[in-house]
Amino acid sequence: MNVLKKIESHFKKVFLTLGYNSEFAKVSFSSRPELCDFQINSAFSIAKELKQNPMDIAQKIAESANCKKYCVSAYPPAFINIKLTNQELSKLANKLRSEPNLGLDPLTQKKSILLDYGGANVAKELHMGHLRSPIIGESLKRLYKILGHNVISDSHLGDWGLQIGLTIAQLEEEKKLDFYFNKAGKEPIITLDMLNEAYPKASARKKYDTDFKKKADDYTLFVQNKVEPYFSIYKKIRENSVKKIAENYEKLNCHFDLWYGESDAEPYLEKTVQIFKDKGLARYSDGALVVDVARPGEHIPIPKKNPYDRQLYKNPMPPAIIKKSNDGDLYATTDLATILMRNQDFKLDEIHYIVDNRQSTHFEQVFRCAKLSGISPKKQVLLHVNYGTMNGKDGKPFKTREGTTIKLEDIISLLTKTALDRLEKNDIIGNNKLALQIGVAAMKFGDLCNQISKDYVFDLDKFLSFEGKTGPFIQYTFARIGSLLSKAKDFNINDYSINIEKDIERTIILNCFKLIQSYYISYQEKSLCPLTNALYNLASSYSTLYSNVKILSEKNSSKKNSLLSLSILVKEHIEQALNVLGIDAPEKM
């Protein structure tokens, strides 16, 4: 139910009767809710077009639009204020609950969209830096689905790059892979603890040990070419890593339709590169195969003052490298091959990548390559949904006191333990499942209530508060309503009827409609921030009602029925919104 469109239909008729362009009958929620519910701001535009006084135009519209449903007035300098009568608002509220998806209409154009998020690298454990992609991606997936799109989610694991070669090289030098290389001893069990030690050592070592870096590059190429025993070792590493990654994503309420990785695009790599060669789009540069993707006005060399200075460019857009000089594949190669694979497997209107903003240039290059080569059809949308970093209170990327990155498993444990301590204050002891639900809600809501393109501060104490704009507060409001309804034993849910009388009741219903509208805004902005804001406003307004009105002791049965019916509507809206955010809605807290 689009309440704005419903009101607009009335005003379009009024505008046409007055001889005004009906396209100007654009209704929005009021920016001054103490004055009215909705407003129209187009009197200024109409007056400019007709060369008349804006306030005169607004008054004419207000006089003609007043009716039993709407109280309409002109407000200086020329706003048209609209307030629904209690009777009309009650009618809309009662209709809302019977609507599919609580009045959330599907978008008129249904699309097939693949979401690429998660993107964890195998051979190393998930850490805080891996949080935002699954949190944002999972919520966008659920948002797209509830708005009617056909959605496919793919984890797109990083399982084909240098980290594999680095890890194998390190484990080999530590004599932990003798079974494979020297046929000595028993086949080792490659544990996550081994990987957690090996990869950081190897990653640091490659910066100063050129021989080791060369070995890691070679081993990566051996894996990509399925040379033994490197490929068998790789499969063991991948198997153990993916199992742990899936467990952590499960705790985050994050689920994928596909668990593909870069390696799944391997059968398409040669074909992908050949497409560029056949179309004359690729050239060799210092032994590497590159594709020029710069457009006019981009990547223009800036004259050097000193011939030994590093070359700088105006509007830098370097060529995309699709083959290294040693014939190895890069992220650009596998990403392009993956697009080719996806378009052969599915008929996709759009592909969205939820990856941090440091990869913006990479995706711009890949997208341009895909369009130049025809790997991505002209009408297909390739979109990079980029996000900022999660920082500590010092404004720097979130790390331990020792300066190391916190493991995802550790932060989930910390959130759960802190939530357990908070629950004890409410006499709920030892409920680990509930504590996990609250901890994850705190983390997810704390992330999603920010504009995703910006950095934000991870504040554990603030996020876990049962008061204020937090996930636990929303969950607590939901649980409160559930507790209230369970105590209303004489209430017949079939006698559902809302009869609005007080301003706080009006505010709650209007916040329900604003919440509905926020889904569409979140979709347009590719950010869940509008939805979290609207959800908080609804929960907050209901909390005000709950704190000031004794619903269960209301003596007027009709009024009591109305308040309980209103509570049901709010509870259902909160549950639906939390589900889109990937947050559980516990019945008790």
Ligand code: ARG
Contents of the next structure:
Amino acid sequence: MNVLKKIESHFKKVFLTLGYNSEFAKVSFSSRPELCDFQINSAFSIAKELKQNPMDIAQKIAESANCKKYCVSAYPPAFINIKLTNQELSKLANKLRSEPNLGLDPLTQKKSILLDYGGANVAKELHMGHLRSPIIGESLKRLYKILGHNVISDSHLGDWGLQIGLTIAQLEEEKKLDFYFNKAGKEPIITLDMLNEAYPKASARKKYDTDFKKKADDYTLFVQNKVEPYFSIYKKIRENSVKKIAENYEKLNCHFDLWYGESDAEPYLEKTVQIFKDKGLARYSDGALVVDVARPGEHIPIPKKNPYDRQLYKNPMPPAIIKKSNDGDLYATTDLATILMRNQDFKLDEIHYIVDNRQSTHFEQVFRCAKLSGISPKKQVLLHVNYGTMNGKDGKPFKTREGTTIKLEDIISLLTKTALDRLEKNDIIGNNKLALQIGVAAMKFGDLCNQISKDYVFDLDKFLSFEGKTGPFIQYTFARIGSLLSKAKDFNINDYSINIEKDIERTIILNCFKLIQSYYISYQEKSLCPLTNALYNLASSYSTLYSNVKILSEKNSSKKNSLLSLSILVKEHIEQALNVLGIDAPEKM
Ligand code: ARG
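Return the structure block for the form predicted in complex with arginine; the form predicted on its own was the one displayed.
Every chain and every other molecule in the complex is listed next, the one we just looked at coming first.
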């Protein structure tokens, strides 16, 4: 139910009778809740058009619009304030629960959207820096679904790049791959610990050891060309990594329809490159194949100091490299081939990539290449949903005190342990499952409640608090309502009926409507921030009622029924919203 549209329809009629353009009847939630529930601000615009006094217009509208349902008044300088009567608000409140998804109407234009998120790299440990994509991506997926879209989620693992060559080169030098290279000894079990040790070493080494870097490049190419034993080693590494990645994603409530990686686009790589060649879109530059994607005006060369300098550009949108000079594939190549593959497998209106801000240029290049070449049809929307960095309290990307990145596994353990300690205060001892649910809620809500493109500070203690704008607070409110309802033995669900009397009850219902609206705003903004805010406001208004009113000992039985009904509605709204955020709603806390 779109409550704003409902009220608007009344005002549209009024506007028409008064001879005003009904398009001006735009209702919004009040910015001054102490004065009214909703407002219309367009008296100013109408007055300007008709060259009349805005307050006079507001007054005329208020007089004509006043009715049994709505108390309408003009407020200086020319606002139109609307307050619903308790009776009307109760009527709307009672309808909500009988509607699908508690009044959350599906969008009229249903689309097929593929969401590319997670993006974990095999051979590298999942660490804190990899958290935002799965958290944001999973909740966007759930949001799109509840609004009626067809959604496909793909983990798009990083499994075709240099990290593979680096890791193999390192492990080989450590003589851990003798079985493959020298047919010596038993087949080794390539554990994740081995990879975790090898990759950072190799990654540091490639910066100063050019021979090693060359080797890693060659090995990457061998894997990409399925040369043995490199390819078999690669497959083992991938298998072990993916198992672990999947386990961790599971703990975070992140589920994928497709567990594809860059490597799955391999059969499409050659074709992709050929399209660019055939269409005359690619040229060779220093042996590499590149596509010029800059638009007129963007590609401003900085004069070279001497002829041997590399060309630099001002405000550059550099050419996209689609083949290395050693014929290896790059990140852009696999991304383009993946678009080709996806468009062959599915009919997609949109593809959204939930990836770090720092890859903005990469995606802009890939999107332009995809459009130039026709790999992505004209009408298809390619969108980079970019997010900021998760920082430590020092404002820098989150690291341990020793300056190393924290493994995702370790942060999950830390969250669980801290939640366990916190639960002890509520006399809940040793419930690991619940502690994990709370820990994950803390982390996810702490992330999602920020403006998506901004950096934010990861503050575990704050996120885990049972008070304030946190995941655990919302869960706690949910659990408290559950426990209240379980004690209301004499309440029969057939008596469900909300009868609003007090201001706090009005606020709660209005917050339910605002929560409903926030799903659409979150969808528009591709950010869960509006939803988390609205959810918090709802939970916190309910908490006010809970602390001030003894619902169970209410003498008047119809009043008690109404309060319990209101509690049920709030509980269900919280559960639905938490579910969209990918956060569990435990019954007890
Ligand atoms: N594996 C990449 C990284 O760690 C993220 C993948 C994002 N998705 C994509 N289609 N490029 O940076």
